[in-house]
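Only one chain is given next, in structure tokens, and it is the form predicted alone.
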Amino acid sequence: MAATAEQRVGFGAFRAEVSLTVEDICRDYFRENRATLKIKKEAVAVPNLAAFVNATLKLSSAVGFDAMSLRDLCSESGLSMGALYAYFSSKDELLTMIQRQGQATVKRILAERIDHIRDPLPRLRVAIRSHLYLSELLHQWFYFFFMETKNLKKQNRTIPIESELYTERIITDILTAGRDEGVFSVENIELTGAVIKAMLQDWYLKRWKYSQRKVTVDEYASFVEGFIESAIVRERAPNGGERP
């Protein structure tokens, strides 16, 4: 099967055509909350909040977020204690937001990815790709969900793990809808879902290995496409049914 134009989109495309910062989740966060926060001007507030979220991203990966004080945070960003209350009244409240943040743009990004294409396997690459785009541009925010999970109290296990079933299942419902219409074989759809979505985090957690070996995101992406599609597309025959 040809690829369709929107299947070929490259990481640089990608990346201009979603343009996703980290001040850009936060002005989204901003916004949605700005009657509650002290802070009510958006050129003021979203870059105070942005360098709070790169300081704690940044820290949790050298010492871990439970090891990090607020004093460590505010020395990192360049910003007073008072300046950090203006926002969160606590590291709980601060992590509530990294992860309610990050899950939501995630979602919103993949549905406006994959949500208009009807064929099980364009949709499928396009998730791929988009999974794989995402972490490559948010890579800090993504080995920080994933690293901390298991660190963090159990109250606040709750939204990293809904965000990877989440992913997990977008992947599951399209390797079902492939079966359905005879594009896929797939025996276990649970599990080949479950190493599908492996295979997308390895590309963060493990990113040392991959520049190690030159190995850039959207050759990765190539990789896990035909890895996975010679896995489970059925082969069709010259005649159009399927071989024998």
Second form
2 protein chains.
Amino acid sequence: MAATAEQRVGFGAFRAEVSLTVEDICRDYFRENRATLKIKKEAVAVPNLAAFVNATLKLSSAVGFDAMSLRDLCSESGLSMGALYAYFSSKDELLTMIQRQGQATVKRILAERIDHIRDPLPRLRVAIRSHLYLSELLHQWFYFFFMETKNLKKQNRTIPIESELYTERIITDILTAGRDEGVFSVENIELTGAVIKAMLQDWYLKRWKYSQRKVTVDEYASFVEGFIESAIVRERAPNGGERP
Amino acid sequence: MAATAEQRVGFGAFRAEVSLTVEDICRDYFRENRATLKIKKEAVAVPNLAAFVNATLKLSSAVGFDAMSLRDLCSESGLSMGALYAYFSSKDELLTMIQRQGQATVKRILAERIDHIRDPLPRLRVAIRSHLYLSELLHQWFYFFFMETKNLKKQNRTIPIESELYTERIITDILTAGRDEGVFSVENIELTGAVIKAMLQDWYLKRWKYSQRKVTVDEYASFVEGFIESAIVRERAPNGGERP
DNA sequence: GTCTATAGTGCGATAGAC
DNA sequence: GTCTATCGCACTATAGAC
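Instead of the form predicted alone shown above, give the structure for the form predicted together with the DNA, please.
In what comes next, the whole complex appears, and the chain from above leads the way.
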């Protein structure tokens, strides 16, 4: 009962508010690259892009991007090799597109979510929950970001590295502000940020484990919040956030 | 200075005590599989096995096991394709050997290290430090364990899963004992074990980050210990372990 | 035991019909 | 815009010399 109620104001509400689909991300990509793309009609291009991306995420998570053949990709997406090469000039371009467009989307939504919150404690809570909820919503993308980094050409390896550091920086900036305001007691901000990031990452790297144990993202989020706060919050705020 | 002293009783001492090389692990493999291996002389087989394994770990960490060609592997290891196939009947057998032999070694050493420690707090500390030190010593192996799971055939996917759960179980068993003895205050043992595991894993998954920041494994270990203890230890033991 | 040379397969990418 | 057919290449694995 409590879990259901929490679900409604937690991940359920988040999903409804951001309302993000693979097609949305592909539409952004299409509009940002109209000039250079071969296919010109949005109504044609966007669903096909989404089909290729969905198939890539599915097959990559099963066997890895490198081991996924483009023949299998096409048969999974219901289109032909010819069609694929009308959208992407190489297998590498497909990989880079998913990395770049996905990371940009995550970065934008994360920033939007915490932008208006000033106080460190609620800001930290929303940052943590938003990241966990986003990785739940875009689970396959997050998994792909991490696992398929080394398949990127060297020039593009900066994309996931910058994203890792960007997210960590959001956390450490909040920790610094909180320490300056006297609400957090943090000895080592750099490492505290790193281990918080590690806990967020575990949610999408080990989904098999949490699914098996029937742990929901809201349960995990509440636990991680509590664990972190018991380590860094100077005095426990009785009603400092949106938790029951 | 403090760091140097800690180094000597920390990772430095660990490395000297366990004294583990790639050749040692290959020797174990050779002796356990003498009957079925084609090459019979230990003095010949072990260095060659080590050369193949070292080359595999190096190239895999750069491009991934699947993308690593056996030609490149042979040129890196200084031996030929013919020699490689005298030791391994397929690329898959090489992968499985590294996974199986490596995980077994880790499991054994981890068990040895904590076996004799009864009290939950020091036992937890040694478990955490031993895992971090082992992943430092065998960094490429640990990275390989995680990144190359999906390249295993389905029948062998249980190896890394069991290892993940085995390590986590070591932690949660200590937490349970500590709670029963009243030294730990842990609400959710399952999730606490999971996030501790996540923090241990971050050390070898993000070595690039920690290297860049010049964080040593001993600094990371001390930090993680402190972070965890501030969340779960009921009253701080002033001299509960081997920390200064 | 280790080598070189090669067989056989399946890949990414392209050409040209419709 | 999307298809089918095919090219050339790089891969794993093997054969046979030494």
